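What follows is one chain in structure tokens, specifically the form predicted alone.
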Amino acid sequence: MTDFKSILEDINQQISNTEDKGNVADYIPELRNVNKNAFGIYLNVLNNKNFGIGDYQTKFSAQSITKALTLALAISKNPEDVWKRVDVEPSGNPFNFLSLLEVENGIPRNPFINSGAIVIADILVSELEHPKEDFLAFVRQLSNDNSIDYDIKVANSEKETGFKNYAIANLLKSFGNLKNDVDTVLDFYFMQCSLAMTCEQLTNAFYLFANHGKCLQNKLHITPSQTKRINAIMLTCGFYDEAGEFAFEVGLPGKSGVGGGIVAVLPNQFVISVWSPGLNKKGNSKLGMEALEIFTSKTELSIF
């Protein structure tokens, strides 16, 4: 039987000795002061045990990791609208790229680049009676944890500096792919990205992606077919223009965020989250990616 605890301890030791830890996302003012030396990892092995090492219970800004959760909620509410308005192809470009959106007539390449996630936010604003409260309740239910909350300072910081997102939303609006008011949609989008969660909470929230759409409480939120599709998009698009590298090195569906978090899943087997705030040049956690590469190499567990 795989000794997961020893493997995680080895990873923690190896990562702590790494000098180049990347750079924090200083373009969001509230994220500038995060401790670059922080590192946490949490593993949930389905029907077995959980293992946490390091700062796995420290809250950090989930950022784009939440895009997988808003996608799941939108698909549960209105799947037809989702796939009419958002494509499923890798972009090969940075997450906030605009020109591709114009070339492709306002249809975002996938739901994880900012333009796609803003369309998903627009769908939820239309479908939910109280979008911010309802999305938070959804994440709390998935994680079985009512302590999860938004970080209002981070949300306001993004609202004050998110000029490219305003440009993206207005471009979507010009093509008719944004049904609600730009400010209303972005108010929800910035709040969504500001969710503060720990590695343990993120792992628990993503449990449904490894369990055919059923959360920790065994409640079905999305169908097995929908779960398969989201996992496929996480594999091909979850890391923006570094998705191929993550698939090549790690071999798991996953989602990253500029807060330094990464969540990855192996269906039917485990969910793992890692947090290291220093980012590489592509905007993904530098040591988080290295940690997960070590993990799948040592365990020989991946989808390939």
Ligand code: GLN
The other form holds:
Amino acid sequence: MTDFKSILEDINQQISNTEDKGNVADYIPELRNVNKNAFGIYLNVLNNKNFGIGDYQTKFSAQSITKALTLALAISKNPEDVWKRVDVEPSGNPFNFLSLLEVENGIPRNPFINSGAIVIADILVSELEHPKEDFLAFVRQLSNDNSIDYDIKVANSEKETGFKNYAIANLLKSFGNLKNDVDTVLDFYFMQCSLAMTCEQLTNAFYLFANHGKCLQNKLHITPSQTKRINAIMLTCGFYDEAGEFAFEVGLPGKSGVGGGIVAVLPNQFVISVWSPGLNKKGNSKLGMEALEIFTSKTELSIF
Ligand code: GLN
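Alt. form predicted in complex with the ligand, vs. the form predicted alone above:
The next block holds the full complex; its first chain is the one shown before.
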């Protein structure tokens, strides 16, 4: 039997001794205030046990990790619209890259770069009666935790400085791939990114991706086939222009965010979240990636 607990303890030990912790994202001013030494992991082994280590109960900014959750909700509401308006190819470019969108006539490469996530946000604004409240209720239900909430300070901080996202949304609008007002869609997008969650809550929220679309409470939210598709996109596009490296080093579908979190899944087997706020040059959590690499090496568990 794999001794998950001692593997996590080893990782914690190794990571806390690492000098170079990367750099905290500072282009959203409010994210500068995070403690760079924080580190947490939370693992849910399906039909077995949960294991937490370090700061796994501290809330941090989920940011782009929420793009997997908005995608799941949009697919559950209107899958035809999603696949018509967003492609499923890795971009090989940073998450806020603009040029491809122009060349490719306003169809974003995939739902996890900002342009794609903004189209998904637009679909949710059209489909949901109360977009912000309904999305929050969805995440709370997935995690079975009503204490999850938006961080308005982070949302406002991004709103004041999110010039590239305004440029992206305007470009989408010019190509007819944004149905609602730029401001309305970005208001929702900045709120979704501001969700403050712990490693434990994120692991619980992503449980459905390892469990054929059924959440922790056994409710079916997306079909098994839709779940496989989201996992495929997480593998090929979940880590900006570092998805290849992540598949090579870690070997799991997953999603990262500039708040320093990463959630990864092995279908039928486990969901794991890590948090270390310092990022590498590509914008992924530096130590989070290293921790997951050690985890899949020691456990010999990956999709490959
Ligand atoms: N809200 C951030 C942005 O749109 C999310 C970026 C991220 O986590 N990669 O720039």
